[in-house]
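For reference, the chain that follows is the form predicted alone, supplied as structure tokens.
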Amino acid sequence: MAMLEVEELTMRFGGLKALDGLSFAVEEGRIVGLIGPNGAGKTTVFNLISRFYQPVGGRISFQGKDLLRLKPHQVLQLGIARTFQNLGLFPYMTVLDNLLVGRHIHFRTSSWALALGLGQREERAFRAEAEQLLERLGLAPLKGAVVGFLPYGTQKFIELARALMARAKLLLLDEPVAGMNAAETQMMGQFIKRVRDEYGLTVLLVEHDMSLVMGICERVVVLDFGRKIAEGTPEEVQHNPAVIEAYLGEEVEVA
């Protein structure tokens, strides 16, 4: 069943068409990746599923529900969560700060309570999940450290955790391994199979590095321009010749 379904979607910024007319779904329990050239338009359609920014043209669903009637912060109320190619943590708060960030949009209790330091019960329940998450993904010992001082690749663990802590059904990864070593690499793959698989997930991921892709996506799409120029099994597309030819840049025979 297709958790995410994408309908003849379109974007332009002044004369450009970044996106035109794509279409494809992502079933439930899947990890998906969505990949291409620099420019092809992948990181437009995380923005346009977040509803940062609002298509010309096209629908986006997700369970059944439009997208496009919302607002970013009720996307993130209905499930859906990302991480970013560049960090969207804070790097002067500690790692337990930072989950606890990833929450707030269930909190209860209003702002102004809070402020009065009313609805403390709530916020130590949302403490308590997020040092047991952090125990859970084995990140336990750095629950007070600082953020901003820690490697770069913790950190792009600790954004992903941030992600879960927000109660997500669908987990939209902008570049996760982006920086990262082949070791750190591989960990960051066995880690989001993980969390896929106990915390019951669907994954869409975009990503250059295709050890990756390859690794633990289950289905790809790939973009050029804008345009789906294929879609299948990792296998399928690698040996797609339209493929080949967008990321070599010449044409290729099919034997």
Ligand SMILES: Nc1ncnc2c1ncn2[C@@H]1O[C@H](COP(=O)(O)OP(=O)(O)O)[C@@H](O)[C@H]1O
The other form holds:
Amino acid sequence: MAMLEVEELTMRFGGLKALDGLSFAVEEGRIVGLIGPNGAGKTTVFNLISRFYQPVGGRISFQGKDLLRLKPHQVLQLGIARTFQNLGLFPYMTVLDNLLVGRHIHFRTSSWALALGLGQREERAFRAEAEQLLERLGLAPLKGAVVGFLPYGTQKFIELARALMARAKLLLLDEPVAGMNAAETQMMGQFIKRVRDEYGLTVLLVEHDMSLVMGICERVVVLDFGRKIAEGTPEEVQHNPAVIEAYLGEEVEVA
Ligand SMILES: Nc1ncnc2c1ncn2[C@@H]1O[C@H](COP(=O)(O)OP(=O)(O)O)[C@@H](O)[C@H]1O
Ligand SMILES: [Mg+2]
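What would the structure be for the form predicted in complex with the named molecule, rather than the form predicted alone?
Below, the chain from earlier opens the complete complex, with every other chain and molecule after it.
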């Protein structure tokens, strides 16, 4: 059984069929790319997995559990964290505090425990863990910086770090290198691979930048108009005529 299984997923916005019977699976430990031209339905897939949207049909299961029966916070608690196409950080908060927010979804301290001061201990432990994580990722010098003042590319790294604080098993990354230059893109690619290896994660990556997709994905699913038009290794999809056709007229960044 794959870690994430999407079957016959269909989503409509008014008269528009954003997804049309989409099926794919993500094996544990893989980095899987979900690509396709603008408007293909990629972000919609993420919004359905995160339970922000209710599909008109289909199934999504994670480690055998039916996600469509769960609420968004329960999906997070199962270990599915995401980053957003347009950053989802709190711009007026520090880097460290943004990371702590990532953890609070698991904050189990009851009001009883809080009254006894146990919450503080938990809070200190989180803080230490967040600092350790920043250290490990080379972001420690930024821990007190207000996020909104940092360069866009740096914020993308911090958003990923926050997802790690949420104890994710499956990371959903929506265009993590959008707006980045070639050097930053390469750094982000290495960063994603490294966290996958070190934290034993599984990654589903939506991306427009082909150099990143071809560089780090082990499998690629290609969408066009809400349907899967190809699936395979990066090599295979790159040479697939249906894929080339779908991207015609799109500005594609190639390595
Ligand atoms: N909340 C929404 N309301 C109406 N239409 C939407 C909404 N979200 C996405 N769409 C439409 O669904 C299609 C797929 O969008 P999206 O999943 O964002 O594409 P992608 O991320 O692949 O660029 C597009 O035509 C888009 O305009
Ligand atoms: Mg999108």
